[in-house]
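Only one chain is given next, in structure tokens, and it is the form predicted alone.
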Amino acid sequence: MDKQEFLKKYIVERRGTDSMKWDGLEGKFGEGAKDLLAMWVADMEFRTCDAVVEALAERSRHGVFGYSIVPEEYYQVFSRWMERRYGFPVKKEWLRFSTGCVTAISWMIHAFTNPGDACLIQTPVYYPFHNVVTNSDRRLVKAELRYEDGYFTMDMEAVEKAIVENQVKMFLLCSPHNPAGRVWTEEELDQVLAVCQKHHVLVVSDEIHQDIVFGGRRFVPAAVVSGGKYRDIVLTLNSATKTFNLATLLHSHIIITNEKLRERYDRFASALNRTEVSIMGMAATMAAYQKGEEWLGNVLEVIWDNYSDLKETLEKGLPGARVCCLEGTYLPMVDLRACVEPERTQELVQERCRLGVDYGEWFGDRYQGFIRLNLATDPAYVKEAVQRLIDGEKEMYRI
């Protein structure tokens, strides 16, 4: 199917649809917001794949939604997702669930930390991994990616120093990274696993952004990474929401190799008011990874077009401005610095361009004059803001 094919079949109008990111604008922007053009939220404006639609619609009929169990079949097709995607097969024992990665993250926070332990992030990062780290009454430490141009890179000096001086218990990795856009090479991970390694600091490692990657890169899960030589210190946590349009169907791996790891998950889990496995979260997910590639390949096609003209158009359009890499996610940040005065950006972007967007400072403290926009959306509205941050700029300072 070629791009417009595609677009004429799979954009969805979204408001009135009880939608956070159309319907939710004044609820996270303030008064007046409605009107807003929506580029935050990192879910899309594509209907997902026929497959999916068709295995939720059957099992709807069936009529009954009691307690069920994991079939075989659904390991076996997760299995060979990411042992064809990605050398990684996933075994059967190693697999649990959850409602979401961010649910997760915090379960692994509790099962494997005490209060007051100190959990490291690599800021800025997507702002939940702060929240999740201070509301489980944990020490939140950060250690800040290098920023130069456009591009980010983890400051393994940095890494390790906050592991020391803070006596870090668990980091939390987000491979590909948002909103810094990095697919991390097999080289970086390995550098920062060892660290972690050598310091006895777990790794819950948030993938959920792994099959969302361009320009030929690699995405390499953390726990196959130098042939597997960190598994044991990893915790995995991945789904099919990001790339197919599911988040709300409430479904999440968490795989976890090491036995004794699995042991002490296992008896904290048992202590939970646990919800049952998502039977159409279920559904969805084995669909998609049976009949959903192509639809897959047709949205990252329109993303890093919508990269591309953002990156083109506005760099050429705004001097100073630069979008900086998208490696994976589609969520690039935009840094606005040398166009605005970094606390006016919220003046320019919302006030005068009517964008609603996340904000750098909500990632980390230092990105204040930064924005992250998402691109897995409708073409026309990626244009449409651009235009708008080039208008608005002149129009604040009279050009």
Ligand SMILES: Cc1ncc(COP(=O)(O)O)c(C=O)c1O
Contents of the next structure:
Amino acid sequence: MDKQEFLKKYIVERRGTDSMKWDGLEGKFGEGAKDLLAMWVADMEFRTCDAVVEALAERSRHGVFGYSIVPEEYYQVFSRWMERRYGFPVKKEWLRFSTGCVTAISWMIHAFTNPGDACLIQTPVYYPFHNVVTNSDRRLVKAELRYEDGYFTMDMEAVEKAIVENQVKMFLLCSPHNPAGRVWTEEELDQVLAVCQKHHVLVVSDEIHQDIVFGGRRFVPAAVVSGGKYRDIVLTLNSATKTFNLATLLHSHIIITNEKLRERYDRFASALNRTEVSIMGMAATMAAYQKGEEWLGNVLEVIWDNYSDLKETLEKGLPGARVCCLEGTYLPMVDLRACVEPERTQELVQERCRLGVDYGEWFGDRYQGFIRLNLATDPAYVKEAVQRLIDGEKEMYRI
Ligand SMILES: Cc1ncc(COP(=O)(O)O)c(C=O)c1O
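Beyond the form predicted alone, can we have the form predicted together with the named molecule?
Expanding to the full complex; the earlier chain stays at the top.
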């Protein structure tokens, strides 16, 4: 399907459908924020693929939503997706389920660490990574990513120092990284995992963005880095929810290859939760992995074109603005510090330009003056947002 056809068919109006992104604007950005152009929370403006809609409709027509089991076929379909795309065939016995990746991070923290233990994150990072640690009475330890000229890299020395000084027990790796937009290379992953292994740190690898990768980059799951050298310290989390826009179907994967860790997790889980899965989440995920790849190809094209358009028009129209790299995810940061005093970013972006975005300081203390934009959206919204930023900055400084 060509891009125009795709947009015509799959862009839908979400206002008035209880969407957090649009109908929750006031809750997030305050009274009077209803009219903001929503470029925040990480879901898409696109209807999911037809196969998912049909699978859910078929389940609905059957009309029974009782307790369910996971069919053999599910494991095969998921494993094939992981093997074919990432060289990571997932055995049935390794797989557990959760209602979401953030919930699963919380379960990993509770299953494998004790109150007061230190958990490491690399900032700036998706803000629930911060909250899930502090709300679990664990110590939050931060290692800053290096930022230079719109590009983020890992600071291995900072990671090791943070681990040693704080006796870190668990590292929450975000791969691909939100909001740094990086798809970590195998070499980078090898280095950071080696540091963790050396200091007996367990790694929770949140790979929810695994399928959203651009420019020929290769996503490498932490569990298969360097021939699987680190898999005994890695707990992998992923789902089809970011890729296929299924967030509130509440179905995600926990992959634990190490038998002892699995036993420990199962003991924890048996006291915590029942193990039935969301029947709708499972049906949707299976259909997506079986028949959704063409739709995904169209989505990636739209996101990439939106990114190229954003980068070209914003950097030209608003000198000093830096659109950061986007190797993966649909959530690039934009560095506005050369255009506006960092503490006035919200005044420019929200009050003048009427945009609803995620602010850099939500992800890391040093990132005031950055905004994160969601590009899984209508290209017309991206153009509109860019124009508003260009005009808003001119008005603000009366150029
Ligand atoms: C890195 C990362 N993990 C987890 C989530 C949310 O996952 P879930 O809805 O499955 O909790 C997001 C959403 O943006 C994310 O970016």
